[in-house]
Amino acid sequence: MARQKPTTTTPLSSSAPAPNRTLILDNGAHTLKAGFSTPTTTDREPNAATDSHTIPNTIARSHRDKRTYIGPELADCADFGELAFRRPVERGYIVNWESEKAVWERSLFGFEGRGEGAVLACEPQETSLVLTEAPNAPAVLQRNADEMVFEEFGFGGLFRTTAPALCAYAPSPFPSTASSSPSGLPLECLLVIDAGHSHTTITPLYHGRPLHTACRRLEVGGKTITNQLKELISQRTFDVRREDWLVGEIKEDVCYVSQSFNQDLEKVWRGGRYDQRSSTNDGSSNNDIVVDYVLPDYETIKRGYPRPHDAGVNVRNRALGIGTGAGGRREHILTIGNERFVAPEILFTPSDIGMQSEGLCGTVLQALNTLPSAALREAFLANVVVVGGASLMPGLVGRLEAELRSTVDEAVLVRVARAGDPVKYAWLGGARMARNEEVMREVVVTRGEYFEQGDLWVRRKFAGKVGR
């Protein structure tokens, strides 16, 4: 059942206050992070694990059961083989509002047929929306977002901001500053590295405000790494170019960022035609890198899993035509070696795939070098926070910190930390900000103000060029 547009029977007044109930929506390219926060909830701090929902931001079409899954309906899918995805967000921007509207309707509002707890019961007229967007978004896309929020869905208020800006309101991941960040107030100095699905952004924040001239963007994200892993596996074993979901799970389960790329390559090198070997020069085994990945069949195995590599068992069972699983069940095994760290390496060396761009460390230094003073650069280097789904790969934080240390003076303090929940870190910051009524009155634009002042005034307001 389609949702009807809201109708207004009474004149809208710009002096009417924004609703107290606030919906924080981190509108990511891969998933939505959504949940409510109200200023009256003062008995406890917001909890990202229990107060927010992670919802796929996609429309998926299955070539096997011929069904279409929209947003949260993807949880009902039993066979993820050969799923075709259409995502409303591309390169960080909402470019298909028809698809995004369908995902929102099934995620944020009551929708017939959904189970209890599957969606948020949101009443737009009684709710203010905190909506995230990519840094430096084009004005036409900002105008489209404002129109959809106020005219299509009829929200009572809106604060449109970037996801990194909300991170300044989240608890600091550094123990020395965690106790000095009260709810509702931003951290003084923070450099946010958001390694998301479609790209990675570097955003310096000063008292919660982004320094736009220093913001940088690296066109490598989780999707790029997944595509690179698909190419590597397809070239060496069998074609998985249509298995986006499967390769994404393989990446999450086994990929890591190497701390010494050349040494890891040496470990898995098996030699040439006349100098084959099964171990490294120092006699150590390479089994700590090479793993066997048991592929799902979506009947008995719903999700694949890695296990230690055993070449002898796999070859013998394949020759005998018997299974390798429990009860003699035939398992499909994918042996993964240097693909585990070669695919994520493009985050630090994009030239490996032909991109004329600096890696993650170089892009961070580019952002810092635009700052006016050395003291400010040192303050940001001491407060680097990594968020986003791609930051969950083991070794990323350690590699970044090591490369940054090697480029600055030894006396400069370099601290790099990953947020406790890097996927929901921006949502948590927005939930903490929404508890401060004074801050919300300053930043939220009401529906009455939108219709009275116009969309240009709204964009200037969110850009900080119009005072209350």
Contents of the next structure:
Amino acid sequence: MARQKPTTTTPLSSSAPAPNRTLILDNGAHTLKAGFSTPTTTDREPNAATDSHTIPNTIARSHRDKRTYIGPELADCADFGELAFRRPVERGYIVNWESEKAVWERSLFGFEGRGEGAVLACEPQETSLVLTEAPNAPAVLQRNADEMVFEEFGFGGLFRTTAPALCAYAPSPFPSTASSSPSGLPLECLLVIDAGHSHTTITPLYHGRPLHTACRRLEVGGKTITNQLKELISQRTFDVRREDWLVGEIKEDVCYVSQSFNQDLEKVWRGGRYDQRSSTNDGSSNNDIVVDYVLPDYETIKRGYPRPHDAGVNVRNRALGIGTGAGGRREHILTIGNERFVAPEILFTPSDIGMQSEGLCGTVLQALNTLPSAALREAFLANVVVVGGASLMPGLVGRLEAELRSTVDEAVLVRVARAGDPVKYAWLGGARMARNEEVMREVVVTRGEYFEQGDLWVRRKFAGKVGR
Amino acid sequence: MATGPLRFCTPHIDELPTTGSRQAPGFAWVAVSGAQDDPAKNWGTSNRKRARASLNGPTEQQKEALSARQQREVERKIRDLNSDNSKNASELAIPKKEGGAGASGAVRAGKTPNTKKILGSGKTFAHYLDDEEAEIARTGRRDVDVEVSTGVQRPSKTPIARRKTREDSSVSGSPAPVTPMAPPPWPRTAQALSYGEITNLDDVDDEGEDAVPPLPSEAQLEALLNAPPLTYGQARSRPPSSSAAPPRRFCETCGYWGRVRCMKCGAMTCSVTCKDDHDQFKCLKMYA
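Same protein, different form: I have the form predicted alone, so give me the form predicted in complex with the partner chain.
What follows is the entire complex, opening with the chain shown before.
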């Protein structure tokens, strides 16, 4: 069942249709980003918004509905209250293949390969798969991934790489160099900071190849921030420890990274016994930090929303009969003050929760200090790209740039940019790379090669150790 | 009759005079080398006042011993913070497909023995990490970094005229036989090879400083690029240096800076009002 590469002249055995379509699958811990890309140069440039689909990578069970939602079915869920999640991707690597297979089937193949009910109908035998994972994966997990893709799903070809490595092929987010890199060629020097769900990785890329000694990982990601926010809210106002989805939405709506932590903390302090500070809305400056978050009740209010703090709202609601159950509309309000910026602060100061590691800026400098040459360091500092879902938090890029700027020598140019669409940036890079036939021919391992050469050879090839 | 140190009248005991005996007090100051002063044996006291009042403060060992329980608490909290699944997620089972035929059972279990094993294993990431660390401790390296030893190295069958020389191949140390097509695994742009001419790396001219430092040589870059990938543990961010600022503490009740420490449970609060709240509702003396 050997597959034939599109352009080699000597067939290995009986000819079969070569994989001419490539499925780019960015397998993240929070969501899958999947889409097709064809290597013909006449097609238009791949557009992340229309060509790729974002699918939640989880299995969720709702006790209220007594239903289990797998992957894309989560969009049908009406009641997100007390939803219990199980994620097949742990710390960035696919650990639980049973769940991952269920999610892939629902989203890529449909029931039993018939392609019905799937987000993307995909014929695995005719498709090459570009699969991403987190850097520094244990060897066993790499082997498991290869085995599953070839033996269980039966893809025609596989290229397994780290997600930051694909980012080198995406269009550069810096305005001065945006026009100069054609599709399919990697950028020269790029420092990719992937602020993902499980962790944040820092990968310097030189022509698309990672410099392994300088890769670092910070164990704080979007999930850590959500859990910290859950703890803070539960200690202070309302027990939300079982409400993963809700707190995730709260985080996306109201959390931000403050540019001056000390000042913001001063603004929201309610003061000591002898030093009362007012926190009501009398026009004082802390008014814009404290918000009231209206919680959804999934009957009338489907999605929570924040609004400026109103100290008298509970009294008024009681007077008007709202929220007592006798009247019509019920409205539960969560007041969120300094949790807005204290929770994301652990990305920059993990010692706040006791974690023994430096913050984001410190880790970037650790990574760069392993490089021998000052020129390389400056080159990477001038091309810092932040991708990943957690980078959507307002203020993160500005704070990172300010901290890097203050730590690094004044003469060095520091440019930090967030990708246009941080969640889909790696997918976009993979799609652009897949349109370049030459590159694909060199890096993709076909099914025949896998069965012929074995998994160790395949793993070494993906690590860049074996030339063709 | 004794006039020496014997105080009582003891008729049966005579003290012989010796040279050099003189009136001396009945006690002497002696340097006590007890546990308090021997730093190797001093684990510190659990009495917080004495620890605070001791002269030199707690030694490194004392700090470690006293805070072992705190460290365990902190690590448990961090593990919870980084936990993916909800607490009740272990009971989530994949629902059976409706109307699945008998074949679906085989499909679910996996098509080949390898995949059956993978699909059926209940290992978590911690297991895989431990396995890898055990393998590294046992053999000193991972199998990805090892030179390929399986398979016979076939002598190259390409005619000599068509063989590319080693210098063109960008993969160093690969044992695979050199085939006629040996392009580098990743494409390179042309300007990658002209290292000597990179002078405008920075857009900004340094005022008065030297010219831009040159990029490292091609051999050095090759060495960097071909270095083996780090293991999971090696890639972790290092802890901050001990000269960095101590970790910041926040108030338990409201989140401001922590300024006052509760004597009973060790939690910090910011002000008297928050401390009252802590004592009433949150202090561990309620449970402990």
